[in-house]
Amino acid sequence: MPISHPTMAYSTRGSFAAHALRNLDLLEFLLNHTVLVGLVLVGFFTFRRMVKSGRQTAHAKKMIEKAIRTQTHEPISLHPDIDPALCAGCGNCTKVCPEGDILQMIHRKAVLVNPAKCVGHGECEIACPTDAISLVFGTKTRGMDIPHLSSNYETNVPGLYIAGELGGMGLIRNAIKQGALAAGHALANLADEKAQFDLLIVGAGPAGLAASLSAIAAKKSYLCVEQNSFGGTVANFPRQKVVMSQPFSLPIVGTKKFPSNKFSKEELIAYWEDTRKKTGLKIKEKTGFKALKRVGKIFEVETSQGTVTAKKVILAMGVRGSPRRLGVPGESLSKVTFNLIDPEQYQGQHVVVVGGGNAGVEAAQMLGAAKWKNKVHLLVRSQSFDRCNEDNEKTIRAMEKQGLVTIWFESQVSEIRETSIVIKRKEEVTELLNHFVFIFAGAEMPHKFLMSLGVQIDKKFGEGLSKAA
């Protein structure tokens, strides 16, 4: 049996006692100097916060300077307007934007630092806990023409609604939300007069789909007409185009999520087709919308398949049918197109893509894939990629380094010829061998057509939609 050494036991007890005394001394010091300790901790965390804020401010100011230098400091679509008096400086809005560095913090206040790349997702507005953010059109110095719409998406013509891209607000999730809201408001206030349909929807894209499902859910009669195929604008996206979106919610079927919020055109159309079968959704395809007029409290709507009557009408046909033209000689040649569906059709060709936005950059990426062996030139009017997202910019710049694409900044088309194209960059004029030209210069809003229907066009200077009466 081991024998404890008395000296060792005493030493051990002594060390424990000394350690306990030191702890008591530290505790007594902390208790006697609570205020001092608190001030030290507050000072430490305040200093850390100031350092972080300083770094954020410096980074944000550099982005603003770059935007001014590259003339991309003006927003081109729906964008956030921040009230600094209400901003709490939490930074939530800077973290949720799918497009990247659009909002940043300057002296603990949110600021729009990359205006031209904002596409109006609205995630920042949703994430703000103090309602400091509102989505607006135009700025105080630069107006934006859009149809006169209430917050329920009703135009100045009673009973006529506009949802989606036609109203100046793109993006799939936004269009779905607007289509559902417009239909909900329209179907809640129906006239007593007889008509063939309670609701007529023009366009079977995301907004038209949501509006049609809303009518089914409300058990109201409806007719959805589409001049092309089910899917609308999305059906005309390039094959296997990757669409960026947050989860969206459709009437009847509920919320749909995709892995990493990324999905291809084919996946989206397949989901919509499945929804169509499950809900009994009916679309009248290959039927164009021509005109309408209000007769009493109902509408007479002229289509390519005849005239029908409806109590309410929602225009959800987008603007892809009105591509913006360059206005240069040769633009009417058959080799010029304003859309790309299947890049596999173009192999071993000399191709020019016009447009520095997402559509143009993505088309250049697809046509420039090594397997197609094309010679691709991408023409960008400005000094930088001011209208495409960060992922697209990184990809196209990487492709340029690999020799798959040639990027021409500050360039424009002077003339399109049978076998060539004339490009002007600053004062330099170059003629290139060319087989196909793809133009992605945006779309013209059909304001004249809308005005012919009686819709008022407003010029917005940093304003949102009109409040519903």
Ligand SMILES: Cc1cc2nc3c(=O)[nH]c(=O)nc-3n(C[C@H](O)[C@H](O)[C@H](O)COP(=O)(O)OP(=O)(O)OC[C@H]3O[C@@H](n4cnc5c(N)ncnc54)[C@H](O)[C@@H]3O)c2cc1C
Given for the second form:
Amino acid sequence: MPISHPTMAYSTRGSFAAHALRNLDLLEFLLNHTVLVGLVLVGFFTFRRMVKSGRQTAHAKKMIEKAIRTQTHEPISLHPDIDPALCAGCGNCTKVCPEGDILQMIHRKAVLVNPAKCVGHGECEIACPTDAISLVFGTKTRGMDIPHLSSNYETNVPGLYIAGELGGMGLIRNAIKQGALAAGHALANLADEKAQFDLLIVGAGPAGLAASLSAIAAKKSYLCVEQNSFGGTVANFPRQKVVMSQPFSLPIVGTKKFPSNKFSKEELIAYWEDTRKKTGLKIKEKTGFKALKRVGKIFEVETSQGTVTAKKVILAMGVRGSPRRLGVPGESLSKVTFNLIDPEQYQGQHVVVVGGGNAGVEAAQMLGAAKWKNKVHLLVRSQSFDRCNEDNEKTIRAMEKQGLVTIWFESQVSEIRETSIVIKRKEEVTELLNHFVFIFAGAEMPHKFLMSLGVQIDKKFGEGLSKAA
Ligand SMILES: Cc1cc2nc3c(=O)[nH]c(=O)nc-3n(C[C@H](O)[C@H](O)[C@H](O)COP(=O)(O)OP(=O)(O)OC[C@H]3O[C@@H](n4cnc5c(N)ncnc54)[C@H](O)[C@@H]3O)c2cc1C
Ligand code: SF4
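Would you mind generating the form predicted in complex with the ligand now that we have the form predicted alone?
Time for the whole complex; same chain goes first.
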């Protein structure tokens, strides 16, 4: 066992004593100068906060300047509107957006800095502790047409509801939430007049799925008609497409979260198919909705398979039935399509993809995969990727560097010919060899059809849904 030397022990004790004395001096100093120390600390933290806020403000201002320069300073659809008087400057909203840098802080107030990239997730609204954020359509200067809906998703026609993308709000999770909310409201208050069904649902995408499950949960009779097959737009996504979605909650089966909120189209469809089996959900496929009219307190609904009656109706038809066209010569040639389901079909081909949003960029990524040996050109109308998310932009730019895709900014199609395509970029006109054209220019809202059913279309100037009736 080691024996300590007596002088060593003494000197150690001596240094302890000196150390303790020094601590006592420091304590006495601190006690005598409490106010001074407090002021120094407050000053230090205030300074640190000011530096951080200054950095954030400079970054946010740069982003706004960029948005103005690239003409992406106008929101396209549902987006957050921040009340500066209520904003407490916590910054929560800037951290939760799945799309990245959409909101930033300017002088400790949240500001929308990347409006065109906002797709209306609504995470910011949920994260705000002071209710400073509301989700709105359009801006004070630019109106947006959307069907008249109450916050329960009921239209101006009593008993007729719209849920999902048809109401102007995209995303799978939003569609599910709205389908369940609309059905919950519709089924809570049923007429006593006789009808074949309590609820008729048009469309079996995520909104129609949630609405149908709500009817099962409430033990009410329902009919879900679908002109194609179960799954809606998701069923028509390209094979193995990576779907991004925050966790969603379906009636009966509860909340589903996929790891990292990313999963394949096939995984999502398999989950919904499993849900369909577990709950006994019934869908009348290959049955199109044609028209409806109100007879007394119920609806007479015309479908491609005959007429039925229902007490309430939910239109969950999405908007993909009417893709936006370019209006150029040759657009009706058979080589032109508005959807990509199976990229494997296209190998060794000269392909043009039109559209710089997520759908167009993802299609170009799939068609441009090295294994297919295609020659892919991606045409983007603006001068930057202002409508796709950061992940997609990074991937497509990396593919361009590898020579797998050619990106044409500020370009548009002039004409589509049998074996070629004419592209205009500023004043320069180029004709390219071409076998297939994929157009992803968004969708036309079927407002005329809705108006024929009596639904009013509102122009929203920075407003949310109407208050529930
Ligand atoms: C290429 C692409 C990629 C996308 N990626 C994502 C993503 O990663 N994450 C995300 O959250 N969202 C994504 N979206 C958006 C998402 O798919 C939609 O917002 C969502 O599917 C809308 O759901 P819905 O139920 O409102 O409509 P839909 O899913 O469009 O379903 C509507 C259904 O109604 C049917 N229907 C239409 N008219 C009639 C009629 N007259 N009679 C009977 N049936 C009818 C249609 O056949 C369809 O099955 C993407 C969209 C596209 C186009
Ligand atoms: S979450 Fe609300 S309070 Fe916090 S910065 Fe954003 S808008 Fe302001």
